[in-house]
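As a starting point, one isolated chain is supplied in structure tokens, in the form predicted alone.
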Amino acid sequence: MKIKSLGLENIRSVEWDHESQSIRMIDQRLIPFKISFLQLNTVDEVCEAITEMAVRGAPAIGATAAYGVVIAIKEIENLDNCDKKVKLDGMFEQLLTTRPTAIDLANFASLAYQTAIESNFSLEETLLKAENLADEMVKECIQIGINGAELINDGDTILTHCNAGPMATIDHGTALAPIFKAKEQGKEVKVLVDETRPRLQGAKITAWELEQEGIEHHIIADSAASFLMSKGQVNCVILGADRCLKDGTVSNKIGTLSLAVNAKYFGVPFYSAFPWSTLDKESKSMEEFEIEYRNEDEVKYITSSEDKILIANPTSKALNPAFDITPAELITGYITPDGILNKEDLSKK
């Protein structure tokens, strides 16, 4: 992606810094107010960045976790092999428990861990695996953009929720990739950006990414989406996914289910876009994994460029589920690297 304010082109939200032998990432908590880079040198720092959402978005978290295994190998390099295995196993479990819902984290970390074990804790081979996983992710996102752009007509208005752009996916995005590609093809596209309470990833990050690409957009309150659908002002909804089962059920950012129900009622096509690392081939139902509940302060406070501001009754408690579950019957199709699939196609993957 590009960051106009810094004059940067082709930058990734998460990458390996070969000079410092550490993870380099953009701190997403500060966007759009400030562009700041983090250097992560320990597994504890990697886990904190994931938990505190300095990095977020299922594919970006996955890449971070894979690089986290590389960091783990650096930390254990002076131990003997028996102790290395015990220590690496502990760090691997630590990475897996940072955020439980998005499956890319476990998929990427597991592949890097397997390489580490099979290569006798080789830093070079594990890093190569992590780099290849990140590169493949970027290629898949490019293909998602190409495939998804076929759904977008000149003059369309697309509604999206949360953030599934370059920040969330290393580069290019999932839900935003078709929009970027459509613009590249010369189509006039407008985007309605759900603010996405409680952390406002849409209002902060998606809007900023669209601005970088010069795409016309409006931020809307989450509760305005159904009204705009009812007025015929939304041609289709495109979102990402944090986990998709083979039966087509999707877990995604809280608010996705509400959009899907409204889109179905008003006859608006509803698409979920994701790379193959987001497909859960093992779970038979969404009951088999944990839906993350986060700290109530995320609901009761908002953060500006500098301050944390209380916006709710101070003594009230708040519930903060981070994700919801959308059944396949509410989803028109799935935008994948292999094309636009229906749930029957998906079941064969």
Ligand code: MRU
The other form holds:
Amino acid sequence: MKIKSLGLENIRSVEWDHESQSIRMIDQRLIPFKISFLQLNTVDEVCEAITEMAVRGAPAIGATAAYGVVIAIKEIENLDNCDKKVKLDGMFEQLLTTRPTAIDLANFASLAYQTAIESNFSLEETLLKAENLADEMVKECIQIGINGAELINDGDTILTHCNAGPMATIDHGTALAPIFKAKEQGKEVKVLVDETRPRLQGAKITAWELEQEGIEHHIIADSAASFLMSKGQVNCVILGADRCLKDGTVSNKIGTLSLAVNAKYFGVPFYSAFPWSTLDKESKSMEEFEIEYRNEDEVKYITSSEDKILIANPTSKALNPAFDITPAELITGYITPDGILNKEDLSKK
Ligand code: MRU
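Alternative state: the form predicted together with the named molecule, after the form predicted alone:
In what comes next, the whole complex appears, and the chain from above leads the way.
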């Protein structure tokens, strides 16, 4: 992993454990308090890890779903071919419905499923496909880092939102990859980390990843971002994406839209970084897929490693949309494995 401290250099946040023939992942709910691993042996366990966000981040849940198809093949090993197909289809559906917004999940699971069918339910071939998808995505993240670093000048302060680092992409990251690369190139970079209410992926995971890489950063309340932009304290905003349409519209963690509106108002360049598994080549509009709404407890309670503390009026209801939608006119450019693209470039992909 990009993060070399804590003995993490030779692992990914999600990977296939060849010895136990199961998925091994870092439980992201416990970062930064604990590095703890989960071992997933059944499709039910894989689905629970995704819905409960032990694994999160669009590319990481994509890789998990591809490995989930391999787990499904293991589970149906002893059935006859006709039953195998019915059972596999059911488990594939179950994987697809775990989290609806990030397209990487459907893209990777579908490719692994296709290989499973074409290879007559071969475990080896489906696993090889899942491994290739994961490897290719990590390579793309490395390239995103190289391409995106060109946008960062010595002394810049970058604002980021949610977590789009190594944990979210199994390695290297998308939004954080250019920052890591710029630092490697000897540039001095500072990062403002949106805490990212309600689940605090920024305050917990992004801040921890930046610290491991020795990058100067401050966690800020989400509501502080526009004030800091107005004071000229942000040179550029870089964040990830959970789904990007070919017209350049991006769905990403809730709060992205207000950052984009503010960045436009204050003239701060605003970039979305993603690998090709995040491109939705089918949907013509954001109405064609679901924005995930999560449990209201995420808003009403703050969760640490073990404690869950009520911080709101107990009897009030809460609304918890997990993602929002940012139109292309608010986005300066897209940091991709193929370079810094504009929306016309994306429409040709
Ligand atoms: O709900 P999450 O934590 O899975 O949401 C993740 C994000 O919104 C990330 O910014 C996005 O997946 C890009 S990750 C490289």
